[in-house]
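Only one chain is shown below, in structure tokens, and it's the form predicted on its own.
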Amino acid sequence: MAFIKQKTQQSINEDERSAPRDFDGLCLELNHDDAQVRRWAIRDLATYTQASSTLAARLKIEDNSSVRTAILDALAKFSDDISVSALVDCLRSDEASLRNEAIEVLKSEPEQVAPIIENLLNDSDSDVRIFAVNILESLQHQNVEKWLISVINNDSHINVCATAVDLLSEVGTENAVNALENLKCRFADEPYICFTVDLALQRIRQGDH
């Protein structure tokens, strides 16, 4: 009797991938037990507009953190505002990996992020502001430095403004000098910020960023 070779698991999951599958059907196996079929529903979605909405709402409630790549990945290449506003709330997470892919993912779209980056740098967390700080490093959009500038004028969060400073010491000019003097008299019992700025305006004086 001719011996007949037991197909595995991988192969299995292989032909099923291989087989037609539509928008509804991808959208279902979303729900699957096996992360490797959620990956690769979610990298086949990525062809589609519309799916913007089901990998959001995948997002919040997946456990995998391979699948919230995958997840992160596509959304990145949809660039809607759906797909903005969902990594925006990944910066909520109480999940630091996820925090970081998102914030990385949101560096990438500049053109995206720009109309609300205001918003987060004015959000009533002080975590999510810092972290949008740390977007604006990446952003390469002509307002950066005049929203670090204001920052560090009307934020009250030392560490928000310290970050801020940070980012100024790299890619500040001239019209930051009287914004960074004027945090350094308003936290001056602060030794770091004042190490910060002077660090700061050093660099800005010298040309040296």
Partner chain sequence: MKNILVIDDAATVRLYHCNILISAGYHTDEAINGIEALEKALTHHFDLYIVDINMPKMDGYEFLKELRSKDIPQAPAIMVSTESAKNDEMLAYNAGANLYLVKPVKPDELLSFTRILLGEGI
Second form
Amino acid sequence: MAFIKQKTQQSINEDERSAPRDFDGLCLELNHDDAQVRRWAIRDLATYTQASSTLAARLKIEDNSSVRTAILDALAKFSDDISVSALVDCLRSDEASLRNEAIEVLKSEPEQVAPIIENLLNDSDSDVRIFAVNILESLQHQNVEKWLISVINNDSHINVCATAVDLLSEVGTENAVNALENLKCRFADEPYICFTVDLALQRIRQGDH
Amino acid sequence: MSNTTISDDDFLKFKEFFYRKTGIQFENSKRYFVDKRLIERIEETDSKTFRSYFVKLRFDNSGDELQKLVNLMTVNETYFFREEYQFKCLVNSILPDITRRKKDDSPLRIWSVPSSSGEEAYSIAIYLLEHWKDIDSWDIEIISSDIDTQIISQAQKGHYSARSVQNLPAKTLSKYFTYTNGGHQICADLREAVEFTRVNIMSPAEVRSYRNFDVIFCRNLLIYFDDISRRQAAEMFFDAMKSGGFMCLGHSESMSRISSLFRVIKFPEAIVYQKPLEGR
Amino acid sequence: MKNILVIDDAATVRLYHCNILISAGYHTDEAINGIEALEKALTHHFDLYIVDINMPKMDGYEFLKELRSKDIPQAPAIMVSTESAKNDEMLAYNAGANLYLVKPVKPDELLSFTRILLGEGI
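Would you mind giving the form predicted together with its partner chain, to go alongside the form predicted on its own above?
Below, the chain from earlier opens the complete complex, with every other chain and molecule after it.
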């Protein structure tokens, strides 16, 4: 029979041990040609709290998407100021995949994101404001509805408001009704806004019975 | 008697949420089935209305409530040759693709997680013996792991109920099993063919030595994890695979809810996920 | 009946686009991101794709690039985005889009371009 068994431990990739597994050794491995070796180095670096600035710097030049994913996950684990600001920088990237991956990671960091979310919601770039609303989707924070109401009351960009209404149709309460009705007046000739506001209002009213 | 009701809009809202979280889509014909289970959870959690239950569900950090719902909404049973189309895919498409690219004659490594009581790992071994024409040209390692030591020793014993083997052709059953003690005992050769190990796939230290797999089967497990654990598990599987290796998920599961690391590949028999080849 | 796949991570946007298309007699299916869209595209026949750009796991560009590289019957794609900045339009065409529209899309606009891309005249 062709089935064999060997101790699984024997098949550990030798590459992993090609440099010392201390902080300096691991940092060196961030420049290794093999993406898998870089991934392993990042996963081990994630246990060193001082690694966040090194990883944030690597993120700027790393072009392999699986390695970037590992860096984002490591930064999420540190969740210090350096990491959070590196993640926020990704929101401004020209690369859609990096932006979207950063949004996903930031969604999992409610405590770190809550203090900066208001800044993001007031960013000059409308796409960043949309991403900030996306992040609110899973931010378990008591102010989520208040922030969303403020967005639809004040933001001039139609897609930022539309994204906020989408979320209000899930989390909105009676408190959002006035703002939603005002928004519909503000964008009266935009069928999408009318559609999404009506849907949100219908859900809020039905939920309150 | 319950007087909780689920309105059309509640249903739609729940349907969207559940779809986003799990990838499971309910047809409207399933309405009665879904409502019944939702009402059961609403009452058991002492939520007064659908709305208050839904708020709890959305903001449940632990993911426990969602998991309870997933358990209720899906039926998880393990038996021989379950989702057989994936084993067909293994012998007709996956292994030929891998062996065509392979540059040495090192063993092909297959990992089946979770092992549960062993049906999947043994099914793979039987399927290879019965249906893979190149079986004699390659060495194959089948490793099957679970977090639960009790279920592992059950898997190692290899004694199964009639229900568990009911999908096996009679010829296959008589070839690899003998009827003893009111059940079907798998033969010693097959018990020898699979290595069962205990591992917690969420522990980086424990999975560190699991490497270089060509094929990983992880069916109907990740669906029970929360978003973050699911993502971590996918990362771990990615690192445990060779470049160009393939991963098979359960039929109602999709990488679209889990990770962007893998490429979607369609073979005639199934959709599978590939760790990109080096240089891509 | 022509079959259209609407790809967007926002449920409301999918519902809006699907409603418009269904009311004009088309059949629709939905996907929440590029990976799910690719899985559906590889296993079902579609006559047109309506693709959002920013989505988790796999964005609209990557979806179209992957789709265009697959050996399956190809169909036209309309890419929709929230902004016209950031080279979105150029990237959309490079990825294999047939048309680029800025959100929110008006119903008559969506329908007239759908008819053109499906070769049904205006």
